[in-house]
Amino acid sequence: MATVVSHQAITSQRTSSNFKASHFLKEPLNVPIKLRQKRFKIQATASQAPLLDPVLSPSKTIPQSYKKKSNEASLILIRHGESLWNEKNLFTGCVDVPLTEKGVAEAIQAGKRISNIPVDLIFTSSLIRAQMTAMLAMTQHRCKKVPIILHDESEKAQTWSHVFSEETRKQSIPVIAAWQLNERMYGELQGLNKEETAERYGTQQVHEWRRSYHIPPPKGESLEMCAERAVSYFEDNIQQELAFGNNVLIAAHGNSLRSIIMYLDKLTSQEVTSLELSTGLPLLYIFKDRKFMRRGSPVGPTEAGVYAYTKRLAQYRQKLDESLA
């Protein structure tokens, strides 16, 4: 009981994220998310995923002047580099800890399999390996922008972190870190050793708590639990941007992603957990047509079989191509 209700309690805020991306731009990425947030409400339960449409009748809230900039957009995830508990064998779930230097090096590649895709906006979780990842990833960016971490914690966050020059805003990339990304939150198991802890319940009991989707570790998290928030906040904030016509690249983690990559290709809960997503390895998603295509693989293909050919990626390339000349 005490799992659900604090559960329950967390998912009860999802609703107070409310980052600022427009203003850190000055000019919105395109709709002021003022707006856009008021137009959606969460309709989730704890055994069901939220019905969202945020694409339905945008021009009831949306001032006309503000238009999409493409009928398509691209989107990136990117499951963490290796991190430090990683490599030692230990259940990790909201631990915060960084990677290892294997695991800068899988987000570099990442960096450089992405080089050519355009980011706009950058989702990432609460925690530093997450945060890592998309940082060092974007170093490898032919964009040359820099990615910018925004801080709306408080009045006094805002106003510190404010950047005043108009140029340089415009080589940002705007940062949102929010929790509801955050990996599956295990419980009694966070930093115990995988092997020792086999040893000491079952094979099959920890097979269960980390491959099955409805049973949760020992005050923890199920796959079920933490696919409500990640699923609802990319609905929420997210697919909206995509619908805006702005490209957004989301570094998280092995379940936050299985979660949402189930919501895009319409898994079961069957099929979802033996999705196993590489560390480090981009996925490209198209969104057109209030649909996602997916463009890329999570097992692990070369980058030529990777990003399929679109003509939106292809004038996309043809104008980094200019301004870098």
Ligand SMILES: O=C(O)[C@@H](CO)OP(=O)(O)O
Second form
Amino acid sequence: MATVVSHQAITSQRTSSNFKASHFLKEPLNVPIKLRQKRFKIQATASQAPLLDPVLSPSKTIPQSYKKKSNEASLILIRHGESLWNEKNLFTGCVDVPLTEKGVAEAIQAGKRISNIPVDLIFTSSLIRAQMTAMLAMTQHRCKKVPIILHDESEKAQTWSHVFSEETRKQSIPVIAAWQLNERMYGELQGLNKEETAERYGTQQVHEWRRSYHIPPPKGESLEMCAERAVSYFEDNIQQELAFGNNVLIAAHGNSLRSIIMYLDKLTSQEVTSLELSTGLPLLYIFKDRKFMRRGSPVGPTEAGVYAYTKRLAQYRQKLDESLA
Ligand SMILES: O=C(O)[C@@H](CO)OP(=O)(O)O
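Which structure goes with the form predicted in complex with this ligand, now that we have seen the form predicted alone?
Below is the whole assembly, all chains and molecules, this chain first.
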């Protein structure tokens, strides 16, 4: 039932995302040499494919130094809005179901709450409910940039989705979809009603399947197994973008985000059992001095408190105010 994904598959997806994010962001000078060399190598080995953008081909010369954009970056986490199976109270896991009307409204509301917080790069799972959430939230952002999903399912998909104008590219935000951020695979519970399952197997058993760290549901992933892929992806692909000063939004799922929050907040396997995330609720972290500082949930675009979080966020908002005045 469960497909086991090889380590090689994970690695190739990671490197592919790395390459494309930097390529699209067109900020090669912000990328540390080691990583640029890695990206350069990827580009060179894929030489049969015309991966270089004819307008924005990155230089083949690797500079001797790089400059970080900033030593601080924002990280926003959003669990997707209510899905059709959340509404029906069904175990969903990796089943790809869309948002309900309420979920759409939650995503838009989340977008309003983060509309003054900078976003340079978006990561979503490969599931439509997370992608819808990210896209709908970004319709509310005051920067008015267009989120564009990067396609790496084939070389042709990469080539055919190139953007040929630097100006247009500057007005865009790359969106990277990664299966590693998908919901925890719920095994043989997928599609079952949560209440009926509790009646059948007992509340305690079902609670353990749903919230314990180590115990997997039948033929599914435990939170620990989910964390293994989601947190590795975060460390290998997202944290480095934050370290360069790129501001990141992640739209994902209850359990993939619980595992990432466990990592960010250094929660124990016991503490994470009581962590519950509401649908469509954005959570803000500041990454500075290689540390994550939790800033809670942005209240709303008109609430002063959220902008006082850091000087950098206040300056970003001021810039938006000036440009939109
Ligand atoms: O069904 C699911 O996939 C998840 C999230 O909705 O449910 P749970 O609350 O059990 O983590």
